[in-house]
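Read the single chain below, which is given as structure tokens and is the form predicted on its own.
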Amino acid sequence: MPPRKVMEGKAKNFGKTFSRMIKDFKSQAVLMVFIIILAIGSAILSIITPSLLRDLLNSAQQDLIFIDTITGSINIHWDVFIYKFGVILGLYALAALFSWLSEFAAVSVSARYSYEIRNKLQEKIDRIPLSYFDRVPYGDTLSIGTNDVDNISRNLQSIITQTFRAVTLFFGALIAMLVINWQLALVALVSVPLSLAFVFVISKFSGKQFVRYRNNLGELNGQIEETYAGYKIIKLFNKEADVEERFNVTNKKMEKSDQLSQYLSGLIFPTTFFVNNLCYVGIAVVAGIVADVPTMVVFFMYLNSFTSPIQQIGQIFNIIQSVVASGERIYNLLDQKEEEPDKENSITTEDNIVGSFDFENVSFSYTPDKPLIENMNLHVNAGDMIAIVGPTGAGKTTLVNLIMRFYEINGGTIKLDGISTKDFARNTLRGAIGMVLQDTWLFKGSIKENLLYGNQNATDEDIINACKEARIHHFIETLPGGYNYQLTEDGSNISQGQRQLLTIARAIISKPKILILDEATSSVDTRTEQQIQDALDSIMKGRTSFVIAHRLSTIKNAKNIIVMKKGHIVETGNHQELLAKGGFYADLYNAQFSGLNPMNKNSENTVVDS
């Protein structure tokens, strides 16, 4: 298989990705409009209140305060005071309520969007071919489905609400200032180009670091996943120091990109704050010449509403850079080429499947520049046991993967009962085949749940009989809870051999018409292997069976043995016939006893009689 490469996460096309993300909100358009109206309403109310406060200050002497001509005391019209200040406080409260409602609704939009994206990713992973996972590390794919989706979810609500509120505040405050005093408004406008220049220059550099951080995070997750999966091998070869060094290098790159992105984006606030303070000074000076004190006070309030959106927009732009970087990684996965869809009139029932196979000029390669299987022709009768042998890399596992349509062939045809396997629905084809792999896989749950994975309709009697055939029933009975014993992740609380016996039992329970065994007894002792072999011989009767084996002594009874070398079938026949030929199979067989290297052309073709 080709080496895996970390997926690129750089936002190569910001506009296209951003536009695509916007389109994904079509299903929530009504709620989005509601959020926008609330955000704009909150901003408008925040703009109106300073103007009311100015009017209140200007009319204070006439409407609120009066001097008693007899006593000379200063009195207040409390009814007018309470009414006017009550209106102002009410508007501020209403603005806060609108802001809270918009945030609350935005949380719902964000959560729904994340839910839909996670579903799309899961559905996509179910449809993409296995070749994708040959190229892309599991940790990087995991990072997309967790970290990138979470990054969008956490930041989406602030983007939705703050963007419209900030824009409304900016233009609303500008209009209000121009109406009140255009000279002071011009002073405030001077700060805009300078602030925007700082914002966009800083955002340009910080955006690159956000992208780099997302990539480093995906790489680090891949290393962690790989380390935990192979921690025994790491300890076996004393590679802890090397793993730590590799981890530290990636972690350091991630730390650097995180620091730079946060440091650069953090510069936006102090720089714009400095520009705003200069603007305050300018307004104070000009207001002393062309305006009164109430106008200057209200202008300070408007200036805050005018300049804070620039800071917010800068922060939002940085957030958008990070979100779009995550979005592009997500869309990169969603755009991966999928398995060819089943034909419209594909066969969807297993009832008529017998189990004969024909390979007609089949060619396949994982990568175009490295051919593996070329022009293979093979006929397998229904009910035959076919053993597939050959050195590592000969194409044995690839052959059964092609039968299962885990990969699509590049040329030729594979027929099941005279019908191209492409004419069967994948669920039907794979449902008719039971497969036991060398690498066992069990999920966290009870033993019974794991056994039922292949056939949910199996009865307790079916489960027990299958486990007895697989020589695992007695062991299960000794466990606390028996068949309800809880396995940990990947079944790590039982031995490798016991896990393999469970997978064999699981295949038996599925009652397949075709059986594929890929080194199914490689992790058990010799005595247990013989017992399982006897059980498998019984199970394989009447079923077409493909058995991949390195221990050639286990496939002596195969009706036909296919010998593969470098993707080609070099010999076929039964055990005795192939030994008599004294060819490559004989070399392989003798090598297990004499230590000869069958790949060495100078090795003697000494035949060991069975």
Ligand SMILES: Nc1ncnc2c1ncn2[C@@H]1O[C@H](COP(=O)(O)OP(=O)(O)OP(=O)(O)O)[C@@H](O)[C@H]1O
Second form
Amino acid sequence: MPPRKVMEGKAKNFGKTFSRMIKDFKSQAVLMVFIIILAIGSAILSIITPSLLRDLLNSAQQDLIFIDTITGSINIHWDVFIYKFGVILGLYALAALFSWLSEFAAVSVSARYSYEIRNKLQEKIDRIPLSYFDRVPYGDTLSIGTNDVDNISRNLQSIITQTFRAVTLFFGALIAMLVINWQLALVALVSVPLSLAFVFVISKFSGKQFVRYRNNLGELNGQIEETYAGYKIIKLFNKEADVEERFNVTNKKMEKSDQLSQYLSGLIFPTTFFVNNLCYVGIAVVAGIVADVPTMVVFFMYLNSFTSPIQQIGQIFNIIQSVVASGERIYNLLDQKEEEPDKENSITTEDNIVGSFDFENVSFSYTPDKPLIENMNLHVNAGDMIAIVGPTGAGKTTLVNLIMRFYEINGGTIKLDGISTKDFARNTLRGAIGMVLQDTWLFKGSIKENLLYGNQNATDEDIINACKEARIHHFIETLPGGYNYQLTEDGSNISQGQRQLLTIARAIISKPKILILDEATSSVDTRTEQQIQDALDSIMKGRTSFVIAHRLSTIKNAKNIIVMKKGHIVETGNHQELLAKGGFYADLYNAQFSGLNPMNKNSENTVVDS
Ligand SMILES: Nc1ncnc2c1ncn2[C@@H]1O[C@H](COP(=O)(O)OP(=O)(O)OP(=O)(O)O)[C@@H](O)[C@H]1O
Ligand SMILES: [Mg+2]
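Return the structure block for the form predicted in complex with the ligand; the form predicted on its own was the one displayed.
And the full complex, kicking off with our chain again.
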């Protein structure tokens, strides 16, 4: 299997995605402005306070403390001291409050945003045609809904608050320093290109390693997923050593990129710390010449507000890149072509559905370059049982997919009761049809919950009757808790045949107008199959039913048998007629009894005449 696509570091079209994300925040514009004002306010307060501190220090030398010349004692003007000190403390507290409030508001903005994105994604998935998942692995879509949304929601808050705060701090400190003492300000300015250069170079290298790390992580996750999913197959083919080997290689790569990325990004702090210290020394020296001690102390404080934003912005820049990359993947999914919406005056009630079908010049293919069904014509009377037979890959399931409108036809019309299926709301059409497939679909929950899935109004009596009909009631009774027995995911704690019987019971309970059985009894033993067949026969009575079966003995009673080969109907008729004809069906039928079974072979290899 090729390595899975995973979170990459960079967006392909940064500008476009970025501006689209900004637009998505329009609904929260007021809150955003509030956050920005608070972040800027808090930064401005942090800029003002050091200069007040300088004032306090200065006054400590002048009017705060005075020496009584007579007694020689030192006196302090406590009132002035407490006032000035109080103002500084108050401003610090206010700055903290602002910063706290802006974080608080930012949390709600980002939670809101992720909530809306998750909703949009969910709605989108509901409207996306099934063919999308033929192209895109489920894992990728899942990763967008989880990892990418999470990536945004966890980083958005810090981006919003820190960006504005950092920029304001940087320029605020710069202006304050220039106003107080321009010579010292110049010394402090030297630190900017130095820090910037270091942060830039280090982030560039560490960023690359982070991308590598995330790619390795994705690859490893994919391998783990595959290993668990194919656990039995790996054991069966004795591939444990291979799997382990592959795992070790990826794991080793991951260790290396992890180490490198962490090590490199860990360099940022000590390096800028070193640059800062150099500046402290420079400021101390120059201050000794051109300024006083309080100015020096205040400059030390400013230097901090001045350089830490550079570091922060360097990091935020990386985060923004990855957030925009996530945003791009989300938008890419949101922009996928959707199922055509139901027509405005589409039929939304099942009540009048009788169940006759007409295929008129239907053509369809999954991929444009591989035509499958071409110009198919077929009439099915309401209430008839129609069997569809043919070798593997002939297009039997495809026919069902088209009836259900899981895929849209490329040409022609499929009519139900003389009305194009496109004139029905999809929900109505699908609601009228009960399906039992070879791939049983059961979910985690009690047996009863699973049975009620198609018809919430069924009574306990309905359920039990249906299960008796499907020959599964006695088995359910033996389970601990009976109908309340909890199925695990996919119902993997009962057998494949039992799962099939449950889905048959579920179809019976939903009382569909039309029934589709695609290899519905393929996983049960022949005796049970005969029993179910009897049950199905009685359920199918009066209902239009499409039955796909490989075992031809089960469809002998069908009113009409459609024999398919390579996407085309090659013969139609009832069992006797088709046998008498001595064509493809007769060959298939005879082969099943002679032991040579062309049904199990690829249609290409079947040497029979059509
Ligand atoms: N989602 C898909 N995307 C592309 N091709 C598909 C898809 N599903 C089926 N096909 C192809 O369409 C053809 C018909 O498939 P279909 O599932 O209808 O066969 P079938 O008659 O039901 O076979 P089986 O008896 O094995 O169930 C096959 O060649 C198959 O490879
Ligand atoms: Mg099939």
